[in-house]
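Presented as structure tokens, the chain that follows is alone, the form predicted alone.
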Amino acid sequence: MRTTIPVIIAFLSGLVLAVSIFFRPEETVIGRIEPELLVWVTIIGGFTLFLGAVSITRVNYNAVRRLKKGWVYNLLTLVSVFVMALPSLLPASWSPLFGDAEGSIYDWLFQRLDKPMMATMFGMLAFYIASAAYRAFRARSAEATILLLTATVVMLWRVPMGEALLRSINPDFPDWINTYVMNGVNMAVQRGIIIGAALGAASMSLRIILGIERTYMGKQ
């Protein structure tokens, strides 16, 4: 029963959502079921976020309680979670420091701690990307040479100084890059990736609906 009931629920929910696309909500019952199921998806998503908060609290608490290696960082994680979460959950009518509006504790921590840390993380990531690009864009073959030249031109086009340099060569150069490289070759590659991802998502959804894929229940 613990396996059968979730498979039946997944099958019926997936089947209804797939079939309801072909029916008008204002005329058929099955068409009106789709928005109701989407509401339940949002509700279940909220519970998964709650379970994630419980999980991160339990894991870090156990690490702090047992004084594992690096437990100080686990303690900082716990403090950060509760200091950010608790004031934002309290109603703003109690105090202007509660909630997530401008001037609240949550807003102050987000603007002065979270955003600078995210900027630092992405700034460090840029150096790793540049390092990987240097190793990948070596002109060892004709294809690698084309990739190197295209990447150089596109990176010049994305920064004001580079765009000014390209316009000094030819005023229409940046527009040509936008038309033929970004909206041409790049768009074709992106569409191929999107089509492949969509086919993969459709096949995985079909496996879940038919009960073949059961990893969401902890089954291998």
Partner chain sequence: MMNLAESLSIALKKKSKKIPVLINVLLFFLLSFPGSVTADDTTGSAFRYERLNALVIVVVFSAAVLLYTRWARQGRPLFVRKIPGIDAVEEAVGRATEMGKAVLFIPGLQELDDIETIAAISILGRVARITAQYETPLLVPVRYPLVLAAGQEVVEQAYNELGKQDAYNKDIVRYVAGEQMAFTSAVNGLMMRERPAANIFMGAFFAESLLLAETGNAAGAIQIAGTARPEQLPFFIAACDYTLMGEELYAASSYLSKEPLMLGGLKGQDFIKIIIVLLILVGVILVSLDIGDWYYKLFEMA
Given for the second form:
Amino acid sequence: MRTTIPVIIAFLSGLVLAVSIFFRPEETVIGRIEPELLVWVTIIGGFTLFLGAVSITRVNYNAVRRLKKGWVYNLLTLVSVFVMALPSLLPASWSPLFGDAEGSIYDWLFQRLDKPMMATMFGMLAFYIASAAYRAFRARSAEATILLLTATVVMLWRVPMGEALLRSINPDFPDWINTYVMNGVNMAVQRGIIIGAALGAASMSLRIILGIERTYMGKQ
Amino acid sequence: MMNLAESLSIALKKKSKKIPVLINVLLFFLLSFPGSVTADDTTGSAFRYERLNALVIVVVFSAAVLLYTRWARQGRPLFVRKIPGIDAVEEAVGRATEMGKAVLFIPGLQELDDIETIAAISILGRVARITAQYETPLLVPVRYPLVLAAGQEVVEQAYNELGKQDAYNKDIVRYVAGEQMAFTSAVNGLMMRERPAANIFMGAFFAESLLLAETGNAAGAIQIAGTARPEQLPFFIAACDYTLMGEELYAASSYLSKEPLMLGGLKGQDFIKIIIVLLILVGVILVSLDIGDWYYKLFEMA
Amino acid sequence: MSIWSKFEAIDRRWIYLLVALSVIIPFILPVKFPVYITPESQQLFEAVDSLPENSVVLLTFDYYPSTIAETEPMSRIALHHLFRKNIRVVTMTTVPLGGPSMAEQVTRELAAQYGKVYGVDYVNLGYKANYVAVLKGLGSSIEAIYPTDNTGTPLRKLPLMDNVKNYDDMAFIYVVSDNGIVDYWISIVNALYGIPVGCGVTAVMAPKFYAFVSAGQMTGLLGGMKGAAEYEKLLGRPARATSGMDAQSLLHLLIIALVIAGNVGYFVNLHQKGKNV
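Now show me the form predicted together with the partner chain; what you just gave was the form predicted alone.
Full complex below, order starting with the chain above.
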């Protein structure tokens, strides 16, 4: 029963959503069911946020209680979660510090702490890309050499300084890169991967709808 | 429990009494809904004929998958090429076991409604069976609560089925953060503190792919990644030991299961791929000869 | 061991230091190189430029604050273009954290510059969870998905939304994104509703989308900060993206130099190993 009902729900929901795109929504019942199902998904998604809050609290609380290695970070996480969440949940009518509008505690923390920290994390990519490229691009074989040379010209082409350099060699060089590398080789490879992945996704969806694939429910 | 595909397959084979029931279910959806078109609807076009081409593709694709699944059930041998990245999963868990360290599994950074995440959760089920078998610690940080619930269910089932309930802990799968970079920094911290021996990244990844893989590389872990996002593949290839590309991610669960029924789905998918390659070739020839307009229109979807 | 052979294994901390310097130095000593326009950016610019006055464009802020260096210049220059052409703008986001407030902040700032009125010339719908459902739902009814705007005002009280009920009432969708949502704008919205979709994405994502531009599923593409700089040039308003081009140039050159150094070290060591054998 624990598997049968979810499999039936998956089958019916999948079938309704797949079939609905072939019928006009304004003229068929199935067309009206589809947006209804989509609203349900949004509502269920909202409720599950509670599960996340419980999990993050339990994991970090247990780590602090047992003074596990690095427990200070867990404590910091707990404090951050509650300091950020609680004032934003309280109604703004009580105080301008509550809610998530401009001037609220949430907004202040978001603008002055969260936003720069996120940008910093993303900025670290520049360091990691340089280090990974340095390690990975070695002319060990013919294929690796082609990859290395292509990456070099594309990197040059994507910045004004490099593009100026390429144009000094031949004014048409950047256009060749755009035509033959980006809109040629790159596009062909991307299409191959995208088509393959799309078929894989469709096949997986079909296996799920028909109940062949049930491992996502913990069943073999 | 017998799944619906099996029921359908058996029903068709034995022409049992199940046929009317199954067909009725299908007919209920396929026919009764459009039948509710209002009487004053003179166009009679509840069905979108302009999307007939897509319907044909859906039907052919479904038929191919079902047919191969049926053949697989009948015991026909199906060849599936080796995928080194998937074979390496067991090796990576073995290494972690020897070193007495954990295995870190990240099921991507997308919601559960993303098919890549579902594929990742399926692979997690297989990986959890291996870690349960060897009693290797498993860490699964997730970004979305729904993925948390699904992940916990899958891992718990795997441990239960192997009789390792005592080794299971609800916090194996844990919610870390909803924001991409907060999630990344938390997982990077986890990698540097816990030093897992194997990192498995499966599912949808974005800008964090390299941040995670480089940190794992610096921490000295064996790393296996799999994603259908072409833009992230170069980063994983640069920083990981094995990378599953595109459709290999979706094949991984079936491949790991080694079940004929699951492998049948893969063969059906390959069959369709051959058809698509042929259709593309025909299109290229026709368009090159400047007589391909009609052919092009066949594939346009409104 | 020669100095050349050491190039094969430079400590990553030295690499990090060089990266930091290559980003900081151009801001102190700027060198202005001309920005050339790629056909994909030109296509997006022309698509927007050819829209009639008063038409409605949906501009999305589908990005997290982490990527604002790349994405926000795109949103800004897009708004400059749209407001300058008196096109009415509906903004929305599928990103919960930061998306709504960034959309609000940037749109209000630029609307004030052009004297645009909220509710008449532009509306910010804000965020709704579950993007696939949202994207599909907007095709049937915007009001069903967004009964109110970002500040809680019912849509029926906003004059702009009187005639904007679903995608059919929009002329163009301008997606600015740093994540996988772009795939859905193409595969759901463009494919099912036929509305043209143009995109500005991070540099990492851009190569994937050339295939969609070529297939006509995407109308123009801006790739990363360079794409934004190209659009700024097309509109004749050099701004943040243009000023970031020097740092990006130097960083790319540094990476190329590191790759060359790594290969020099690799071949020197290979040669020495050959001698020793």
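Since the structure is predicted, the reported quantities are computational estimates derived from the model, not experimental observations. Numbering follows the first chain given and starts at 1. Take the two forms, superpose them, and find the largest set of C-alpha atoms that agree within 1.5 Å; that set is the rigid core.
- [ ] Align both forms on the core first, then report whether Ala85 has a C-alpha shift of 2 Å or more between the two forms.
- [x] No, its C-alpha moves less than 2 Å.
Task: Rigid-core frame, C-alpha of Ile105, shift of 2 angstroms or more between the two forms - done: Superposed on the core, Ile105 moves its C-alpha less than 2 Å between the two forms.
TODO: Using a rigid core alignment, state whether the CA of Val159 is displaced by 2 Å or more between the two forms.
DONE: Comparing the forms between the two forms, which are aligned on their rigid core, Val159 does shift its C-alpha by 2 Å or more.
- [ ] State the core-superposed CA shift for Ile193 between the two forms, in Å to one decimal.
- [x] Its C-alpha position differs by 4.5 Å.
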